[in-house]
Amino acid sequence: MNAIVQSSALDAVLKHPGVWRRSAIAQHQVRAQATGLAELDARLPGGGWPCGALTEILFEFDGLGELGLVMPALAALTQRGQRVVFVAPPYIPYAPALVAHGLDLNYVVHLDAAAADGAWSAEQCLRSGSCGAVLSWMPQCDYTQLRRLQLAAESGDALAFLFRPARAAAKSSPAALRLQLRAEDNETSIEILKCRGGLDQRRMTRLRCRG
């Protein structure tokens, strides 16, 4: 009987508006840009890509929809007059395809940086505070470089997308969000490997989207 009374009293205390609860606060403080994929948004704190943070997108091979996954967010940013920068992409961004996805090319920049300069270039763009999003491709990078990108994204309050090979999933990373794309039955499976500010059940969740 005492246990029931104590439990009831504790519930009443926790429901008091003056009580600080870490999980509730974390959810409300996360600022995000919608991904355009409702299922994914529902599983991410704030309902989308974390703003002022690094997001890693890992994939097994090119063409799994890794770039299409971020297009709705990029379109929304350029339509608001915010600059989107592609740093050292493996292929030259195809302008008609970007327009078809809703991007305003007046706010799209392509930096053809050498592999050795890609991390530095991306960091400078993020720190500038003049970019809505910076996308970079780094087949090889270490924890220090990733940490610098994360801090730069925080400093410039930008979306930072880093595309890496699937094998990088086994390595630690300071990124706020890590997703892995896999090909499954003519579709693309999205697995949430890491989600800062998210609940445990949000991890290791598989979603399906068309490749």
Given for the second form:
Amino acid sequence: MNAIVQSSALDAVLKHPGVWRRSAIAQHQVRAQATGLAELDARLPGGGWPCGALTEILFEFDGLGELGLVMPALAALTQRGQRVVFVAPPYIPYAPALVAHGLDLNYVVHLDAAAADGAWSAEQCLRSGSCGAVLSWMPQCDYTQLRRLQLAAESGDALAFLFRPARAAAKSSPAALRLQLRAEDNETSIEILKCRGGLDQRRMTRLRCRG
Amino acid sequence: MLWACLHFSDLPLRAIVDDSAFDDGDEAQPCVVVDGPQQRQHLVYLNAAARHAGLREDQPLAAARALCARLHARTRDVAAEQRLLLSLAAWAYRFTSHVSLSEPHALLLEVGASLHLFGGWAALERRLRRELMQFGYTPTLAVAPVPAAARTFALRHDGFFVDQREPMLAALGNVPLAYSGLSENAITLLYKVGLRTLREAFALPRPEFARRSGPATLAALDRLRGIDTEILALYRPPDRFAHRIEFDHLIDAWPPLLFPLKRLTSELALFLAARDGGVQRCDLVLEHEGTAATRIPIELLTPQREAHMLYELIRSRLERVALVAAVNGIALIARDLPTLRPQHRDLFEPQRAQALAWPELAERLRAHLGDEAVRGLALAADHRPERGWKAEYATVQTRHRVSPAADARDALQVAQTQSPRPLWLLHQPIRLRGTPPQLLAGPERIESGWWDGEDTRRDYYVVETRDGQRAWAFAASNECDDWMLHGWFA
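Alternate state requested, the form predicted together with its partner chain (shown: the form predicted on its own):
Let's see the whole complex now, leading with the same chain.
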């Protein structure tokens, strides 16, 4: 009798969202937007980009396919009539290529923000709840800013993508998902550095994309 | 129709505010307002102290001075009185759309139509008096079915209310001729005939009355009785908002400007609410001493009316302005006042704490980052890569899918027929450094633009650098060693 009471109490503790379980059973109730890459989806809890959370994409050089990685998800969002905001991108998001990736340009917004305003703008967009996804580029950003972005994404229930240089991988981050892109022998590999909600043993799995 | 007349007897005094002796607080000082030619000025308005000193209206100023040596006299300012009356009309416009200024020193309000809305006359009267008291006015008021009668009652019986014709005529009958609102000559004539009240005047046979006193007097009597319908010129709220606050001292930073700005925006919001409109374009003017004023144009995507929204939008624009000189006045001028279509919201729509609809978010971003900073992207029908896209400032505000126009269809066709394009386009092509890249695809010849002087002839290749970056580059001039980088396949 006593044992039953104890186990139900333990269940209650384990159901607490603050508790992360290492087993794959805990992979539940993560709402996600499919990435469009079946292999990557299979490795992420919920099967895609986590909704209402911050995702960091770290890359060494431009042109590794870092932006192409999120395109299928953005295309799905814009087709559903949700807004996608580019906050202070380093180059021009090229409209013909966006269309070729299936984005509806009526729902794509380009924000031209100075360095100091980038974090503010991204936070405003995320918090408002009227944007489906917010993409931002911040070479310099501290833990507090990341935390604010993560909280804003939670309150606005939006996808937040943050593109950062690879050297930021060593620093700690409150992001729900951190991916690192590397170029190796004509291929790009994706390493999952951190993933909230499971898959401990497969964390180091490397995934190849783009032939 | 039921007309309320608000009579402001102290309007001449209120219009003269520059003299501290005329302050209402100083009751002991006898003050008068005088009018007329310089040689024969007479008293128009007296305060209580002046009346106590034995002065009366229409007395010559010289006689008044003889009676009371320490008299303060000011010349009447009719234009200022009219301005005050107009501002009162703007205030009264929120109670009824029928506001008339046709009577001197008085407002006529048609209150019958909305009497139920305001909870009956007793409640409305309390409200009118309370709000006017806050502005410092204590008018006399009365209600009657006929405007001229309402004015007559307002002069004589403060707070009088009659909504039927018969009792109104009976009450009018008791009014002495001196208060009837007839012309001076007509009153004198009738008085000499031996008439004392309006009832006696009403009882006279009409043709004889008209012959003796003139048709104008009969018409005035008919208007009073409601036999003849009076055509009133109605007040129309102005199509332009311009309010200005002048400071006693110079201000050289923006934070102290926020308080007056808040007042201006709340005044603007009240003005817009009365007009049932919104504001889309306005100017904030910062006045400086000596130099020309700074104009901050404020252009909004959609008309706005909310005071706090307007305040926030104007404030963030003000914050970004560098003050060229100390400010001694601030003004808000709005000319473009389109009708406002409020957004529809679902009654059961779940609302998040800090949720903001896209139009408001775009507005806030534009206010903070600049009007050009928020833009949409669109295709352009041009084969030259740098002209294959354009920034779209109009689509930012649309909430619905825009049906493709003819040139947009052309652009889509151009985009669909071309080989893969990079996601990142560089603002300017730059030299690609390092070891020669590996060619993956190409060449794609792009030759266009001979008609507008920017003739372009380039062979584009998809290349991969040693670091694994995929790039879109073209060969510079004829030599193949130098690559010009124009985009990243990111």
